[in-house]
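Here you get one chain, nothing else, as structure tokens; it is the form predicted alone.
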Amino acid sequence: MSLSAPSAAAAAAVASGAASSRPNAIRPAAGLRFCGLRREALGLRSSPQAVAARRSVAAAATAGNGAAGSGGFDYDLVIIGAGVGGHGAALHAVEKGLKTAIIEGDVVGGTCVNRGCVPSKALLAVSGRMRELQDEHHMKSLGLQVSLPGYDRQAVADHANNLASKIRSNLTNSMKALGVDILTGIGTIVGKQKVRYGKVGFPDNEITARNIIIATGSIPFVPKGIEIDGKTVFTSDHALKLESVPDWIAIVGSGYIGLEFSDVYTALGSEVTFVEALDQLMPGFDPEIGKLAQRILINPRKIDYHTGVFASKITPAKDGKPVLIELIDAKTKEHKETLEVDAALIATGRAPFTKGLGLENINVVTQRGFVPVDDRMQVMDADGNVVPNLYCIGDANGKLMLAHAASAQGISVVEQISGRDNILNHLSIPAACFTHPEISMVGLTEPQAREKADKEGFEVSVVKTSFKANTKALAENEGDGLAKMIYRPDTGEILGVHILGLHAADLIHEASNAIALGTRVQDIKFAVHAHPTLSEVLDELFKAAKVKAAGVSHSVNEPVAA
């Protein structure tokens, strides 16, 4: 689902194929690409002629850059795993005219749609509403009066499940509409450019592909000593079903997953205890943002925490006894105390799901379960050599375990196998934590930037702006928040941007796109932002930066070359 424009030939062929089947079809603007869902929404459902046109265009394109056509192979591209990464790669491949198949052993959508991003956002939408309604002071300041809010647990759970089902159906339909073959079963690489797939109890099928992408994703990581029963001790997979709302729940791990679930559970009435192995909460965040987040998201709520400790053993509740959590010092490994709680959520990260892929058949050895890849997502064998025509994207390679990173990697790979070299800048990929208020970030944290500056010999500057100075945030009575930019004052290069505040997850993209496109501070500060909007938080941030470099790279009114 890339936003880059297709080749003129491809665009013409697609438009011609679609128009020939429906004379009165809506025509998209020249050079504009749509993902499958967008096409269906506009009545632009791909016809067989359009699919054939795309494939013929790609065959000509690959022939032109020295690659052979699809003769001798069942598919131009086979993708193992139909999560967000595999789906993004498949749609982009079809738009490039590649005959594409995707193999899925579970359900389309992978972790994100079924057990991650999508259902969790449904629960967080509920927690956001509840939190607002429960804030009597906030309501009164807006002149509103509300009765005591309540919720129906099963209806909340159904909302999350129904959303996942809807998105899963949309993803499936979008691939089918574009001509992607969806093959059901467990995919295994049996040799060079060969994949076997099948379901238990049924005969296996073997297919060949010019190129193969591994996109098998990840599963929750559960440390040793923790016993999962799915009811009182569980992972995020179980928690998203919201089968209960415990009075007191321990959350092991205070990263994105743990923080978001603390937002959900406290809004629904639970007391939360964090168990964190490192010396501070939210260790992955910029330290300044982490401290502010603790003041806003942790301290005012029914949350306490233990840092610098491991949960060495967790025993589920049974026979009328509570969940028992044995804590040991992270450094000395000495026993510190035993917690007794109603439930425990294990949010200690995720592990790659790469077993059973048949990597031993092609001399590939995983590293802590991750498939080794180079900057182009090409799989590396045990001798450090590139395995031809084999790629790995998403959580399975461990470069950046985010759904949209997987999709971006998949699109990058498809660009490469279509004859256009593409290396994804992972520092330009944003991340977000959908708490209330939200946290978002892109690029380096301040300590990371200063470490890089010390090694490479350049200066670092930092500018900040508060949501309290933003008209739109004040109109919403949501002035708590901070935006922070780390940059090079000698060149204007943006090294990192971190935001905590209302709709931070939406605001970060202006910064991430600037990093991706190489836009300098001295250029972007001339961009115009609508008033009054939250985007002016970023506008003020860019304008506050002082760059020593003389002049501006180009006028903000200068058109960008195609």
Second form
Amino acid sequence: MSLSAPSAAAAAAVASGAASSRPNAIRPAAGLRFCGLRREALGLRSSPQAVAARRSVAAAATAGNGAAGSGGFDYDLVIIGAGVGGHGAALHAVEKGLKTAIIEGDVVGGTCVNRGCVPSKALLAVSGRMRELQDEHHMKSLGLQVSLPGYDRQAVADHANNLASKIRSNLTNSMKALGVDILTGIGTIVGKQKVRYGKVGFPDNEITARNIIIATGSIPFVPKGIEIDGKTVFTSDHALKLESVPDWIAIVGSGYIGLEFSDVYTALGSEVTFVEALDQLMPGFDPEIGKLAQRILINPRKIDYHTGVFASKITPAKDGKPVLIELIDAKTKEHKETLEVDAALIATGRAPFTKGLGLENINVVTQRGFVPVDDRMQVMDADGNVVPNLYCIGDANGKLMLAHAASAQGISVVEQISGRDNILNHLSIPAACFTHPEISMVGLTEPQAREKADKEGFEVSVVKTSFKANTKALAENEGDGLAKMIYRPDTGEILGVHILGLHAADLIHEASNAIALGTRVQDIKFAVHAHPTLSEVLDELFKAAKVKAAGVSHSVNEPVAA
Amino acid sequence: MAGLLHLHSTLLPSASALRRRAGAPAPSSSRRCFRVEAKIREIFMPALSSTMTEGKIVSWTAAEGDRLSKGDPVVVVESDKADMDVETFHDGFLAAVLVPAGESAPVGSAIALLAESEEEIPAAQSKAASFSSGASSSPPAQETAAPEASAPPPPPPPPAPVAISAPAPPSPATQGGVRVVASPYAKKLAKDLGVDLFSVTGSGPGGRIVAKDVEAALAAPKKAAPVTAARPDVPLGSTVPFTTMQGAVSKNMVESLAVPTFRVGYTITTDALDQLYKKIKSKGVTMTALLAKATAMALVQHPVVNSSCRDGKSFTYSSSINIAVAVAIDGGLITPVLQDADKVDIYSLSRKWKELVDKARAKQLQPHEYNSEGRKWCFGYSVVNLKMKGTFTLSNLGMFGVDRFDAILPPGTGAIMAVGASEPTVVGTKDGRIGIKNQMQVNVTADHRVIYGADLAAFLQTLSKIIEDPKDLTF
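Please give the corresponding structure for the form predicted together with the partner chain, as opposed to the form predicted alone shown earlier.
Every component of the complex follows; first up is the chain already shown.
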């Protein structure tokens, strides 16, 4: 958890796997994977043409989305919130022949597409190139000569903004093409299977639905004492617009969001000071990866940091005075220091956006804003009973605040309401941080795995490999990095994989798929990897692992609820 | 993957260390003090690979005061290839860490002290204090005294016996009360370059110290140094015997007369080099390192200039190119050696140089790091049986405005180059115009038994090409 103040997000998100304890992991981690996930779930339907083609098939088979919902309901499924989670659920629902509507009060795409992973990937694409071009030593060792690389801030900002609009319209079109009804306004649950929606000042409409999914997402969490002015003290929402590149920016919180922004800002010429409440930076990562990340991503850059401190008060710059940040000791609460910087980015995690949902009408009480759910994402009421036909996915339930996790949860819910029980294995959901080089992970960290092994009485083994040993990485002159796999030597079950290195975010999926499908090390080690590719980093791990041959069980195939 | 830890019994302590130890409360008698002495071991930076010249301490796995058994991991060292856990070969207590995590040390230099028993820890720690505060406690005023405090915060040193004429760094007490606002990069630079932020004036917004202020502060005292050191405090009208070092210099100078030397000079245009220097100065690169690098690269092509005549009958070709650079210190001259200057990149070379000079001035150089005979401080040119030695020497008086001079060849080596100041010079260009270029004169003294006139001429031509088109220096 990378919060500089205790947040609801922190406590509620400690549910399970490697990534689950990082509330501010959420958005930036998912941009590219968002697309990947959709393709996986929907087969060919990622291009508009393919979508259209598929629609006619669907229409023939199920009378499409236009048929009246069965049993007197307006819809089979109503989703409140058209972010990545709601979108994933809607598309899968149509595939399952459900009449579906989605209610959006703001813009389609939610945080990820508009204020999160998507625009941040655009900025990171720029920062990665800038960093490379500025690294004279790196360029020279490749034999390249580059003089004075520079950038145009507005053009960079436009790139991010254009990308967001493009993905937003892709998302909207894909739903329209499938015939999902997009209803505009704020959705409120008024009773069992009943939702009211409408814009402010317009008459409300009431609709009935056999099933309802809450997918309202989250907003940046701003601790008390911090005054946001959107210019010199701001959250990721503003930072992504890149309205300025300050000389010196303090980033409060060193989780994914903070780390990615440090990558962007330092590449564009800013100096960065991290303020972290816990005793070490990047506390959510596997410790070994965290240490290496500090050596690669923090120490050589124009970054310093204060750990074990809260930013108790932040005052925006005004009247020629800089931004003032009061730091107090995280434990003793004593005043430690006052920082004077040009800007401050608050990246202390995210808080659920669940106000105005009308949960009180159905006896549901949020926990620090999060909607309580069970393993199947079914909403629980104040008495701990399941509320029938009501589900909550994504950041609003706080289980694992990642865009692709929300989408996966949505698909799992649709499976259930179409009559197939489904429990999502959260330990198989990968997470990634798109710094240069990238960091990715799936499953348990080494300490988590060892703790579990102690409790359950099994052995744990770890294998590691360096990017220095990979031909493709060396060809790119990017030998920095490490990959490690934690596994059970008795069964060959993969417990966790952690990668720091070139294209780590793309590499993790071989491991996450193996975990999701229950593939064991002794089987996957025979899979062939093209040479020379970065994928051989994982190949190296699989081949280095030693699994005891005798008595191999297949129990690893059982999905684990998390 | 454990590397070997090099442990040696402590060498004789320096005089100042003895003094301090005598004043320390722990050892009660001189006999005991002597016994203690033998049981404090230095932990050295190990060579983890054949190409490793310095190692960075990633982390100390043991803390000061920890009991260690033979084979326990003590420290994680990052070499040019990988990180390795390093184990101890002896039982004992980790008494003092001399090089904190995150900093680098040359292979073979002491990075920590290991005490055999718990009661020897205080003695070892006072010894450590002499390591880290050596600069401030050595009696004669040093020209580096002003801003270049050593990076790791040493234990409070005893009051220096002699007042220093240069502006003294603010005492720790005033540092506690004053707030310094410095940007992250400025702080990093200050640490790397050994600049005390309290002595820097900030030019950024709100008086904040930014990177260029640190660079300016680093440049300023260097220029001022000769001026402050210009009035040596000598007892006029008396005869002062040579110190050991001066005696050794004298002996070597006389010995040098037995070598038939000759000289060849060359004028080199330095515009391109100056420009490069300006560009990479902020990364801690020094002109000395650039010159050493250029010289080493030229020597690669002229191995004979890197050779020497040991017995009057043969050429001894050196297997590596180690550039010794003469450095004036109070009361003498030493020549720290930049090992494998042709192979080490310019940034590492500059760091290494800075480290050697700091240490030399604090009189902490390890035997293999300076050219000398045995452990005596001497005119560092004579070197026969030392593992590490200079194969070519550079002497630069350009900073004093000297435009040309003549150097005496250190016995045992083949050549020495005297480098003058680079100055704007009116020159006629090939197309018949008159222009101004920065030029410097170099003058090489060589042993004519092995190096002939044409050898030196060809070497100088190569060197001038490298300096006039210095792009390869930063590879």
